[in-house]
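So this first bit is one chain, no partners, the form predicted alone, shown in structure tokens.
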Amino acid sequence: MSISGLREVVGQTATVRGWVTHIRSSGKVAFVVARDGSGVLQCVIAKNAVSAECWETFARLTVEASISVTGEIRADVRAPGGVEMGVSDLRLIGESPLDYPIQPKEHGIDFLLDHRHLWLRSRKQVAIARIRHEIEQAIHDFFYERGFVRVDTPILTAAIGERSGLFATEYFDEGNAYLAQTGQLYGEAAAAALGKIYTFGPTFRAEKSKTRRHLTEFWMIEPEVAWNDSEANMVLQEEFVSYIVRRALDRAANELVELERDTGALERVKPPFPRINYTDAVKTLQAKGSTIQWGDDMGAEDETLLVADYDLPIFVFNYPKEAKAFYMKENPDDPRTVLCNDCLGPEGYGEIIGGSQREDDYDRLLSRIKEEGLPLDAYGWYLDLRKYGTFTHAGFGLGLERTVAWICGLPHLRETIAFPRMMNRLRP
């Protein structure tokens, strides 16, 4: 059985397969502490009660070994998850040397990402990857109830959607091509034959950041929906957001705890978030010390210091045109800015979405192409989704490790994936 159904089973006798966390004996008395990915078990062994061979296999036991373990579950409000076993019998199943890497003292975040194959045995990396995933299913669960269809967009691509850093690759007689950076322009055309889609997969910038912010590979989700424009996007956004941080207080309470993540922080994350448009954002951030110029795209200590009023994300709407990507909505009422939002979350964790209206007028896409340098050819098929039945259309896109960081309550994005690809790390 998991050590988690063993709560239906007292008083019966289960057999649990695990790897050991800790051990100690008091001569008579030995206690093996097992977990399986399901939950934590204490396994309490008497000498007179077991065989000499059982007793002889525990002697074996270290840290990280592989056992099966039988016996009687009995409830016990101290023990984790509420029961204990009494052993009858142990088995050795694999074998662990005393020199395993990680012990229980500090250890340097190098050494830890060296070994990372075997830090995410540690209980805190367990609990960070089974929020991943609940916020994971809860994205999907949110676009399934609301009709969206998921589409797969493709990872090596002949268009880029952004300005950051490309990675290259030569594919066969074509020329370059380049890991996709973003599935939206996909979406986009998806959008035209289905309504409401969403995209979920991997996604690279080859940047050279160091931040805490930023990794070279990272999961982006990103709907695109025909007919909605800046307003409405903003009102699926957070209601998007809402919907995932409710899901994570819902079904990883436990998790939760064990990171000791403030959960009142996450119980205030409710529609609407406040709204700020980006000209006032800069007024308020010059009132208060940045440099920050109109014009210029706010980097993470300015959107630290924009969020430090509030205790929900916030949205800043409408940047200026030269800030910001090629695809987005010229701004009718101030044609120096385009229809987009950036939505930071709280406590400092910066941009979590970045969302637009699309431009949906043939010749200004086109023109804004040209003034990019972008090579046409390679957008011809993006041009077409304007020419045959162009429609008001709006997206955005969610990273996925920088919400679990946030709801997590983490530092840096390193730990929120289960192999995190840095500029400097590329193993294992």
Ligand code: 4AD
The other form holds:
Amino acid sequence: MSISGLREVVGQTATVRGWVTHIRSSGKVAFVVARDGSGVLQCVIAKNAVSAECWETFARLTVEASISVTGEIRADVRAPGGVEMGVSDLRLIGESPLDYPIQPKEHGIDFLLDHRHLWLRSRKQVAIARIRHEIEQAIHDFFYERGFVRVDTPILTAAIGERSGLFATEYFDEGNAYLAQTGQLYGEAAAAALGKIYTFGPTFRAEKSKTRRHLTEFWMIEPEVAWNDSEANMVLQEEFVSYIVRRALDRAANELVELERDTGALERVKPPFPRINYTDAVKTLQAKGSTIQWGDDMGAEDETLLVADYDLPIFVFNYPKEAKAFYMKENPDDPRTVLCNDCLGPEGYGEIIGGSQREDDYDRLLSRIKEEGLPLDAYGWYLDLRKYGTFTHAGFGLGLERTVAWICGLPHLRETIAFPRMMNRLRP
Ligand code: 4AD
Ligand code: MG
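Having gone through the form predicted alone, I am curious about the other one (the form predicted together with the ligand); can you provide its structure?
Complete assembly follows, chain above in first position.
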């Protein structure tokens, strides 16, 4: 049985398999705490109630050994899952030598990341993985409930995407293939077929940034909606983010407690989110002592300064053209800017979403591609979307790891994914 299901079988005999986390013995009574991924269970072994063989097996247990235990399930309000087991049989399945690398003491982060395959078993890491899973499910449910179709876009692409670095790999006679930085451009094609779509996949950035907010491989969710403009795009974002946060609060409450997350800040996350024009944001930042100039993209420090005034996620909208990607639609009211927004998480988390209305005018898009010096042959198909039945459309990309870090209250992205990929980390 799973430990999480034992509450249903109080008074009965059950068998549980899992891994040892703690052992202690008073000579006549021994305690084994085991975990199986679904929960933790205290198992009590009374020497005079079990066979000599079983008692000897206890003596051979070590932390992280795998075991099978059988016994009566008893209600116990003090126990973690509300039950404990009175053991009648204990089997050692897989020994774990005493040199198990992760010990109950402070380890350096590099050591932990080198042992990530084992570190994943720790309670805090299990809680993070479960919250991430809940968030992923919430994302699928949100879009499913609203009639979006999930579209899987390619990971091997010709040179298209965002500005930051590309990972290249040889691709038969076709020259280089590049790992996708975004699924968006394919998502736009799919939106003209299906109306409302979203992608959910890994994306890759060969950025030489060793910050707490950057991974070289991260997961992005990119909805694209036919007939949405920039304003409708922001409304979708605030509903989406609020839905995810609510779900984590409702269904991952124990895990948030395990992480000692102060959930008061999360409880406040409801639409509408404050909206700040980029130009106003620059003025505010300058007044706060930032060196940002109109035209610059906002750095992490600026984002932190700006969100300090709010206790909700905020939108900064309509950035200067030169700070953003070529595909964003020119703002008809101020052609120096584009119809776009970033969504910045509160509590200093910074950008969790980048979104925009897309340039739907063939000639303007073509001249933007040329201005950026992008290879026209790679973008011919993308221009076709403006040639054959162009349409107002908008979408955004939510960074999954940044969202998980924020909801979990983690300062760094590296613990939000099972096996993080960073500039200096390709193993395990
Ligand atoms: O702002 P970005 O670069 O936008 C896009 O890729 C668009 N194509 C999205 C769209 O409109 N469909 O990235 C979107 C989000 C960021 O806000 C951030 O949360 C996350 O992806 N992100 C990263 N997360 C971890 N590590 C990195 N190196 C990231 N780069 C972006
Ligand atoms: Mg961005």
